[in-house]
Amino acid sequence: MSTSGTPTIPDDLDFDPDALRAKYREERDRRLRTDGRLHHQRPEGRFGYYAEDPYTGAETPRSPLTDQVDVVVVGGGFGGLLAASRLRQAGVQRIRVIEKGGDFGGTWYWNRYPGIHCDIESYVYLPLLEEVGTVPEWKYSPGAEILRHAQAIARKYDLYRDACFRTAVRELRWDERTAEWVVGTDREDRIRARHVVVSHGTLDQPKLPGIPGIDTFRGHTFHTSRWDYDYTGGSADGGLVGLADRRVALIGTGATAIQVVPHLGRDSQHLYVFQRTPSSVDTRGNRRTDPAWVRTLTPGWQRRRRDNFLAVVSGERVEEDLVGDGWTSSARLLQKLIPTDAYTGLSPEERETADEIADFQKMNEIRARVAAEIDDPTTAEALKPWYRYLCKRPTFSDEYLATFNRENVTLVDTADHGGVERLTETGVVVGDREYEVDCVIFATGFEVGMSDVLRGRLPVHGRGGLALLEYWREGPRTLHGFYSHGFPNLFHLGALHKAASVNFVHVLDEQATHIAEVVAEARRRGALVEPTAGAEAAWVDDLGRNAPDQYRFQSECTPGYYNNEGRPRPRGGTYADGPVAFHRLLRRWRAEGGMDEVLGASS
């Protein structure tokens, strides 16, 4: 199979493309806002509720660190847990983990509700499989099933020895007499440490919507992200026997709405669904592993299988796609979320004309696909996409749309009324109408691409004192987007100056494997970790003038978290070239000598 190449464009459409852009236009300019009433806003202060841990129970009482250790990582979830383990298998000893949650996982600790289940086939999602030894019982893993791997690759590298949960980090600060990083945290703690590596996620911090009022509805109220099962009853599995007697406002449809919709729609007396913007659905098709397959698998499987999932979305040439799911079939599309260098062969008008009629082609079929499931026209024409396959992340299920046939399901479609306009004591307002409920539940997302550093909530000082953020004040400046000069021996995991995927673990163990070399071989000279200011100067020079710039594309699009509601930023700080180039650049540097720019001053 080729995902490259010369594309052909049809010479007879079905469809007219003046037309389709035309509706796009109208549709986008429904729900484009200026009176700020769709802003979200942080669950703190009075709604710092929100964000509360509703798994651990009380926080239990500790005195406070004052140690020293290797490594501080910074976050519990996949990225940490990568680069504790591959620090680990480099020989690192005294690695301890700082969580603000209650164990390890992340996002799927945190994210525990009805349906939950990767989107990514969970044989390249889920890190180190061959090394923990186990395989997924699902082609794409419920929830509960992430998080038991997560604690499994903790426990297999004897992370929970050093581990601090419930602990959030405060500030980080460069001690020059000792060449160590002082750690500050919440609980009081001055940890000592030689090396620090953030990996703050990209979905750690769920968002509320800014709609006037939610701090007096009467009723019953919860985040997704923090399911309220006293409340509901039931599972992750479902059966939310709390919920019969009870009619629940759901507000939001992305991709966790997709996931929730049908359990509450089968388990609720009744369920209102507040939609601004739909999304698209494409077909799932999870199944469990087939054991046979299993006894197929020879040494080296998952790191195969994952380079060939990466290829193939990155659109580089492959004999075979092995994963063979929604997100490999749409490859072409996904490169106005994931630039890459691998199609060639035409101009950039010729290159754009022919991703639009590819793009109008997979939108058709998924509009198609609402229309012969949802027996209400009326409901069936609310739920089509009218965008592009990227203006929102794709989603899957083969149960959501079925969900609004059901008598007791209520789709509200709100773009023409500014979103929810507010909520009462007692319901739901959109429009002239108030819908009455007994619960809200907000499916609204999270912070997306901002760490605790960029956002300045986490404090880090380096040589002299100086604050990392006054050093990026005309933007972010890094090698390769893991470590500044001026800010020895620390490292950001992230998209920030790197290239990311839909599969974000996979680009994730790239990071911790160059981070865990890069540490092992300065432990090995007695080095520091710092790059020159050339070599840093030269990377950033280097993605400015290669940025992929899809402003474009984004004005274009639908609102939502991709384009920041409508509003685009002209360039992203990513690599232009796409993740398998530039995991291809990191190998050549570390083979290459590149190091001698990032360890020359001694520790």
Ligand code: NAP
Second form
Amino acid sequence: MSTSGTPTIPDDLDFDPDALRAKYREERDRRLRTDGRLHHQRPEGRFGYYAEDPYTGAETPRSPLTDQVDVVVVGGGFGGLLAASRLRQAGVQRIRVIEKGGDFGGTWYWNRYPGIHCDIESYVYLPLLEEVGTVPEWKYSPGAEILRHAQAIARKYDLYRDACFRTAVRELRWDERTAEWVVGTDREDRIRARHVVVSHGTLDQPKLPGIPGIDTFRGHTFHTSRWDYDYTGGSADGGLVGLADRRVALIGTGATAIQVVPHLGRDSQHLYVFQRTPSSVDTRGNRRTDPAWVRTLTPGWQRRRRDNFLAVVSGERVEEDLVGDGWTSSARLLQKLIPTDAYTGLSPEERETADEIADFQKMNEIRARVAAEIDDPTTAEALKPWYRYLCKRPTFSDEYLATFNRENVTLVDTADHGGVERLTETGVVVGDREYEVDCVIFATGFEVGMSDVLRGRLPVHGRGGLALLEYWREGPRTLHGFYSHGFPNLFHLGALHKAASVNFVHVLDEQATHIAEVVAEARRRGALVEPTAGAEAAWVDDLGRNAPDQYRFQSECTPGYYNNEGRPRPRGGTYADGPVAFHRLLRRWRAEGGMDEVLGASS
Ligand code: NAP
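I've shown you the form predicted on its own. Could you give me the structure of the form predicted together with this ligand?
Following is the full complex, with the preceding chain placed first.
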């Protein structure tokens, strides 16, 4: 750091930044493609079985519901659970959660693949720990523990009583006469609700790549989010005995594959892992919760820890890093290079230089780990990620890399072919080679970040029958991402027009608390919740004006869903100053009379 406030690049760098920049460009270009294999097919029609629910038996017939409730919550994942719990705490009685799956849990209901864990520390990820009166058993919880906790929250707040499972909401229509929403479902329900909270998940639609021949393969196939234990044997803890004499192909190497591969490698006769882009794989260090540590916890501990984690990963200055793991240490990289308070007075260019150097150092460490762990140099080279740390979701594992040293595991690098090229009746084709397999497992992810409302799968009709997507045809219009003019008493949870974070459940909890307070106040006043068109326009303007321009960063990234497959979208859409500032803004808005802005007309 120079005395003028200008960062100096350390002169003892043990790498050449220009050479790395060139290598990153070259690796990105290898993967950019323009043909149809970038497209995905929906698990619908003849692919519908990829999305079927393997966990809950046949639907039990029931009569359509035509009753009236205070609030319908669409979605029973953590967002919906939090909205319903916070509403319950605020005194709302008749709450109906409507959920496609057979129970609460959302992502953790659907994803039960072998090795499943949350890669965010459980003490900050799992919500309402103090309310439920529990501390997770592991620093990074396995999926089953998370699912059990989701169900414990539902029991604690008596949400099973009115819940509808195996039910998909198909339409929301505002009834001006009664000032209620009429909620139509695929079970012919017509439920009336004063308020509706839409919280469906960002990870509920499995994505299948548009690989030619995908429907001609005659072996067995499924998606990781609908794991077929009847076929593989075993459980989320492993022991996949059904694969002992099977050749298995796994397509995809994202955060899910990182957790699945050690089990498939251990138990399959032969495992082929088809990789387009390697993930960055950092150390994990999972461990059981220390009971002595639990005894030191004092009331409010979870809020303090969660706020601390959010602040650290959002780049805020904190005295202490309570979580101290891979997420927080990489967020603090920059502070190692230049103390954060030295940023005052740095130009954007100077800041970008500092960022980039710290990023190169982090990725050099990640690549050195690959070289140290992998025996075969060609495999090691293919497993090295050549891009900036946040171009892709970082991952963590102490077992993934070493799995590729096994005799029965083969890494197939598809980068020069833009992914898997084709499936035949008997195998997977890349370049001039066909890999004959008995089973193809898709670890190809989800349609990330799109709610059914935005996808047009859940039509919403507000005042005068106006369709929400029609009202949003020039782009979404909301106040604070929650509500829109002409659509009274309707709330959206999620990332749209709000601030996101890696600990998304924390962000959802702040949103749920906000909604519960607004609904409680609306009920006290007997008022409808509806922003003016002016307030909404001002919020959208603000988002656009303050949005950082990520275009350059993203276009230099290797293609993937983070950058719309190498074609980044224009700026806007989320709150630029990050989640800590956004939550502060919401609290201040509520405390300083903001509700008067949205609680106008009486109901
Ligand atoms: P993902 O991150 O979307 O990864 C999909 C993988 O499939 C990528 O490696 C992708 O390659 C690959 N792929 C797609 N089409 C392909 C083709 N035609 N040929 C070869 N490869 C192809 O999906 P995911 O791993 O299931 O993760 C989904 C989401 O869940 C992510 O947001 C993740 O962060 C989250 N997750 C979180 C946890 C947690 O512990 N919190 C655990 C698991 C997952 P490219 O990389 O080249 O695109």
